[in-house]
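There is one chain below, alone, in structure tokens, taken in the form predicted on its own.
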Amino acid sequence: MAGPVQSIERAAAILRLLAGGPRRLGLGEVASSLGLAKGTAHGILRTLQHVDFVEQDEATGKYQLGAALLHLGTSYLDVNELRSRSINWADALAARSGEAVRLGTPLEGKVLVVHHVFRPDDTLQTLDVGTLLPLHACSLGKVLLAFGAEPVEPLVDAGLEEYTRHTLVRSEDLSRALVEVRELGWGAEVQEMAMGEAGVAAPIRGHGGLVVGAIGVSGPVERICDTKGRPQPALITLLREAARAISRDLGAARW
């Protein structure tokens, strides 16, 4: 029986490593903490950076997890039973919310909605099923970088989009908001993406507490928001039993 492959156990020791630290790390101190030469670290952390587990700064030339790795951390869930586990509670919340309701899970620096249930009105809407939305300019998105389900650096580097007077274009600005979404445990945009739109999200969570997805209300602001332009309490009450509800089928304990 063939033995462990020595240069898969350090490449692991080396993803535990920069997974356990709150910062990045240089070569020298990836090398020292596991007892490596720095030559058979650098070859590891470069292999690791060609298949994005792994990245580099380039200011400063230290080491941080890629954004592949947080892609196989939700990959054990499938989309389907996300959504599966999901449409009954989605359905319910959109007959007693009065709005829309979407699922969204991550997928490539967006969002994904992989359910969308119509405000249960007469009115002239637009199936979302399919549709990619900005993580930084929706509530569904939101809940998603607060809650570490994407990665917040890429979107940021890469430039965060306006689509109206009122989306999060600064990087201080949107860290800020994260920190609200992480401490009240819902997120919110008003305005952000469309005018006259606004939408609250609530985290969904699997086993051990990993959150896989986001489900969210949207739709017209004096709809969704009060008179102070925050959500109303009553509807992120509702969002928030939703959310627990799919995630006690999807096996999070803390639920």
Second form
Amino acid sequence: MAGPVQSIERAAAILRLLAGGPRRLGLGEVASSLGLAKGTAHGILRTLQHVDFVEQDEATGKYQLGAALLHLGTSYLDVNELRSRSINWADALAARSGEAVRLGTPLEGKVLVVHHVFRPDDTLQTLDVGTLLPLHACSLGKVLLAFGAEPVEPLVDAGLEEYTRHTLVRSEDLSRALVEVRELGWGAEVQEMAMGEAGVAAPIRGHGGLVVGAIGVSGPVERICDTKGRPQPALITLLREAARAISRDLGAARW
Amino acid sequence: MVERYVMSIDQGTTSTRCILFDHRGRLVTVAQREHRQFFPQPGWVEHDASEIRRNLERIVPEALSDVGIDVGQIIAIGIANQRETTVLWDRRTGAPVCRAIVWQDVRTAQLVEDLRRSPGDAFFLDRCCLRPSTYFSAPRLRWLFDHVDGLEQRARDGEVLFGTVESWLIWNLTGGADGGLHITDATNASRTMLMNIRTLTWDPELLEFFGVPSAMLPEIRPSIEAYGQARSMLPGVPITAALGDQQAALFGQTCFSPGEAKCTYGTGSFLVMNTGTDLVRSRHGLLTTVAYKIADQPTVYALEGPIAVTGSLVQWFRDRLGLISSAPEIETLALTVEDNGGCYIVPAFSGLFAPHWRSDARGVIVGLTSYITKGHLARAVLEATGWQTREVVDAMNADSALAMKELKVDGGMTSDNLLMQFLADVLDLPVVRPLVAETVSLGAAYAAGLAAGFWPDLEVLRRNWHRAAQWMPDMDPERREWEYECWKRAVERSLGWIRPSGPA
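Next up, the form predicted together with its partner chain. The previous block was the form predicted on its own.
Entire complex below, previous chain first.
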């Protein structure tokens, strides 16, 4: 195993230094306290600022700990903020795909629907924001499980409920499906929650690539899937474009 | 076949946006740029019209290159703009003679008070259907004449031109000092206090009253008609529509039938109802305004209820109180409690607009007890937007024979699910959000595309409209009435706080 990474050690020292007192510190103070060159300290501070671990006071240019540190461990992204930042992309996805769009985040072993755009055909539909869906039986949930936004074990331990004869109820089947989701970068559900219904979903990533939610398109199986029962490639393309656009907005660099 | 697009230019209070729409009314690309806000004195708000023009010069090519198309693929240009903002410029040099005075600016407060005493509201209501307010352009022109040396004479000599922002942009797009078109559309002109609302011409009595020489005024044209071709930025592309931003949103929401209404929820909120070709004079504190005029067809009118503070109350809660770190978190905080705990906030930060029109009101928080948490305050912040809308809807229903059946909503606050449900609850009406959120830009594009033959008629546009979400009323009627009574009592307590003169 390789030795400690020097820049991470230095970053940790800077955070400890800033946490050590109530006062904001200037670049010179940080550099001299830790015996670093100003350029080095500045580079690390800039990076820490970029991930919101450090904030710089606009007026004085001095540094302090950032708000994101307080939320460490909860991978905190306000669900209403997620909806607000996704709304234009989710609308565009519904317009282009002609299907209903939902956004989900994990909540206590379920998927919480945080946003819902109607299928744009003006038929009677009911807003289901706030509804909880089973993680293992819907595409949104499978994506959240596959990318580590929610642990799999407690779910399997509690037993996987069967909604239709296609629901993945054996833990081996679920594990295999999750590996596939990770490989493809998207997940599908074909008549696993309700007969005649299908859906596809892709991950939404925040800072550092952390998966904070999933966006999905769902509808009748004959519209979501081709004649072989596989999701339409064109739909997947639209979906992944939307997911990437939202992720970029949320600060994920590479997705 | 080469794909063609309509370009929409949305010149707003904080930014200028250039958006392309395809034949199915779908947004293809957005380029935008913010401009500076100048606050030279308390209550004063100014823009640099040259900066706005330069921003447009930058974003137009950005939008084209983003989609990789050339000017020839733009079939028409439509403009939607911040209303009432007053621009004056030199006819020969094309340079603004002063900063543009923005609709939020209240420097004319004293003048407006005087006008309301004498000659009184009726004089103005008869002619332009507006009661004097710092909101409109004409008092600003008078103020400028009274405060800028020589300006009134230069205007009389025809050296200085006046316009709202769309006039400024069209003049620049069509050649500027070298033969640019000096025109405005009827919706924008209806917000100046200088246009006769019935004839859609400059009203001689109002011009005389404010001392505005007709030499400086743009020609009033229909909102939807081929005005002329652009010469700079988009050479050869016809400009075929101009609408004030709220009228553009009404058009974008396809509220083409009498009784159809929309409310745009932004910094402030603007509820506008189509009243058809009937000019409805409000007796309940609403404005009568031009909704749109298509070429030589009869004028379509609207009733409008502007609400000064809605989204900006959330911003205040975030920036001044620091109780949340982003605007959407207001919903998270509000959901930590079941109800408002008996607390109400009336955000009369600079008085109240529709339906009260009380400049002597100031904000109040009432019902405070030691039980109240920041969660209750967050509820009260959101509910203030709901109740202010209810007051305007009540006024609309009282003024017009057309009872509202549903409310179409757009704007940033529509992503707040709790607020949208509360709106449906207090209005006792379905609240509907369309699939295209950019209704201002879409409206300008629809209008321009209609004039250019890109779309054949209003029915085709109506079929492009799709419901993205709908909230149904679900509140016990007795509770609704009780809460509404509480709100009204809170409003009473905000009135009359400002006295004519403070200590010297």
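Between two forms, the rigid core is the largest collection of C-alphas that superpose within 1.5 Å. Given the structure is predicted, the values throughout are model-derived calculations rather than measurements. Residue numbers count along the first chain shown, from 1.
Relative to the superposed core, R10 undergoes a Cα shift of 2 Å or more between the two forms.
In this overlay on the rigid core, E108 has a C-alpha that sits less than 2 Å away from its partner position between the two forms. With the core held fixed, the Cα of D122 is displaced between the two forms by 2 Å or more.
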